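Consider the single chain below, provided in structure tokens and representing the form predicted on its own.
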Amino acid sequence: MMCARELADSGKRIVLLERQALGRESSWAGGGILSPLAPWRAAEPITALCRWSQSAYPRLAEELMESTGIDPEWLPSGLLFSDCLEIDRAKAWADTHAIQYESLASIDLGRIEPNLCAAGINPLLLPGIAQVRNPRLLHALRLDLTRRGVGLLEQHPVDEIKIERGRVVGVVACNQLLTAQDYVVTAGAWSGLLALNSGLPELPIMPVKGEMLIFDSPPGLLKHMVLSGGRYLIPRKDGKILAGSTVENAQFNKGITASAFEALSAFATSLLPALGQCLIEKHWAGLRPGSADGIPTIGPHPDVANLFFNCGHFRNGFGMAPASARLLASQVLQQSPIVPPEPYLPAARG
């Protein structure tokens, strides 16, 4: 959807084919944290896309609000690590990238988040990290694309990309051959399967399930996004709190499990005991487009002249989305890229 928006801005006529309903897989299911969970561990190509996107999100949210009346709830709530076990590495990373941080004492942790029950091992706050509310951003994007004249064909799974003499001549969807000048694969966890079904070399992208809960909690119970032991709590603008997430290899099965429900609810209530008095409003799962190192595949196919990819973002799809879309559009339109494109090219990722 971000790619379609970028390309529509250039005057291109865009049609977006969606196998089910737009954004209902990993995009709908995630937490919307606009940063890797442990950014100091992220590969530099991930950091580059996240940094560019972080600076772009405030204006993007404002534009979508103006265009659609839907608030994507971009919220600079900050990311709090209650138990940063790599404090020296984290500080060195923040210093290198000029990222604002606050190294806290245990007493400070209790002061800024009095409802947390945390050991406070090297608490660290990145106050500039923001979030968006995934469903609201997706609703706004969908309406914005419609107003830009982008064709949205839902329930149109692409079964095959037809290639002849080094060019795509069309895609098969719903027993029809649909044609265009250029083609972009942004099929999330299904991208690798689509490439394989089309006779292309396999992309290193696989589905990775993640399950989450949301608590119907009162406003003010939690102020910051909190990361502890690899899991997180995310307070929304209306006070509801997300707890996530699992990382499961379940192929294309996104059914929810009792074990994940118990693990996530136990994590949430141990970190924020007041959640034990709150109703768990929903339990859901999504399929991330997993890749071994989390670096997405963005750019032209090395052997098919009019075929491009933008997929494999794993856990950082929202965090990298604006930059990924701009980088992809620059390659389709043969413009100067915002970051060096080489680490993301399909030839380098295969």
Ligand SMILES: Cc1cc2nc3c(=O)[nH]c(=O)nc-3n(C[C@H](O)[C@H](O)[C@H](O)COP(=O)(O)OP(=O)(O)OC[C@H]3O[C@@H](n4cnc5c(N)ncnc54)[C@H](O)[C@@H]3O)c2cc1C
Second form
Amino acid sequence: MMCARELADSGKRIVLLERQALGRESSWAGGGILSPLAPWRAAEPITALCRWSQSAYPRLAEELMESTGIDPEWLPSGLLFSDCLEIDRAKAWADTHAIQYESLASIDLGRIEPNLCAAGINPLLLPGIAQVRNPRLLHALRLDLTRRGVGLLEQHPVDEIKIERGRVVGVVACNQLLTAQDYVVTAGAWSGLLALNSGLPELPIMPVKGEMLIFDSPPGLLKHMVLSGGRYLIPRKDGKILAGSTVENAQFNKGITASAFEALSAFATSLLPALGQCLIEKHWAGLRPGSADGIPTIGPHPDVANLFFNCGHFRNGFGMAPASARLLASQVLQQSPIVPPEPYLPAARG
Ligand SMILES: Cc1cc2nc3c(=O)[nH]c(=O)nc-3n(C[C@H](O)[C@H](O)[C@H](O)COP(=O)(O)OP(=O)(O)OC[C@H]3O[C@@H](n4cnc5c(N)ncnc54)[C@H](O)[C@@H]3O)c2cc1C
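Same protein, different form: I have the form predicted on its own, so give me the form predicted together with the ligand.
Whole complex next, starting from this chain.
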């Protein structure tokens, strides 16, 4: 949807084909943290897209709020590591990228988050890291696209991309051949499957299941997004708290499991014991478009003239979305790219 929005600004007629309902898959299931979970470990191409997107989000959220009346809840709640095991590496990375940080004493941790039960040796706060409430952002994007005249064809699964003599001649959806000037694959975890069904070489994208819980907690229990031992809590604007997430290789199976429920609720209540008194409102799973290094595939297909990709964002689809969409649009429209495009090109990723 962000790609469609970028391209719609060019005045071109854009149509989005969606297998079921828009914004119900990974983008709906995610946490909306606008940073990698250990940003100092992320590959530079991920950092480049995240940094650009971080500065684009406040304006994007404001524009969506103005055009749709829906608040995507961009919230700079800060990312707090209760115990950063790589403190020196994290600080060096933050210095290199001019990212604000506060390394805290345990006593400060107790002061800024009095309800947390974490005796961290090296707490670290990245105060500028924000979140979005992804289901609301998606809802706003969908409405904004209709206002921009983008065609939304839901319940239209693309079965095949028809390629003849090095060009896409159409896509097959609902037994029809639909044609356009250019085509962009943004099918998330299913992008590799679509490429395969179309006789294209395999893309380095595989589904990686993630399960999450949301607690019906009162406002004020937690102020920051908190990371501990690879898991996290995300406090929303209205006080509800998400606990995530698992990382499972489950092919295309999105089923939720009792073991994930137990592991996530135990993690959440041990870090924030007050959650033990709160109802778990929902438990869900989504399929991340995974790749070995987390770098997305963005840009033109090397051998098919009018075919583009923007997929494979793995754990940082929200963190990288505005920059990915802008980069993709610049390639379709043959404009200057916002970052060097080479690391993301399908030819480099295959
Ligand atoms: C539990 C969990 C937590 C996460 N937390 C975060 C986080 O905190 N921060 C962050 O940045 N990222 C997070 N992510 C990752 C992020 O959600 C994804 O990287 C991102 O949403 C991927 O977006 P996408 O549009 O590529 O894929 P999706 O949102 O999955 O969209 C792909 C769409 O393509 C459609 N489709 C598939 N095949 C076809 C077809 N053949 N024809 C037509 N339509 C098709 C699907 O129905 C779907 O709607 C998380 C993910 C999960 C699961």
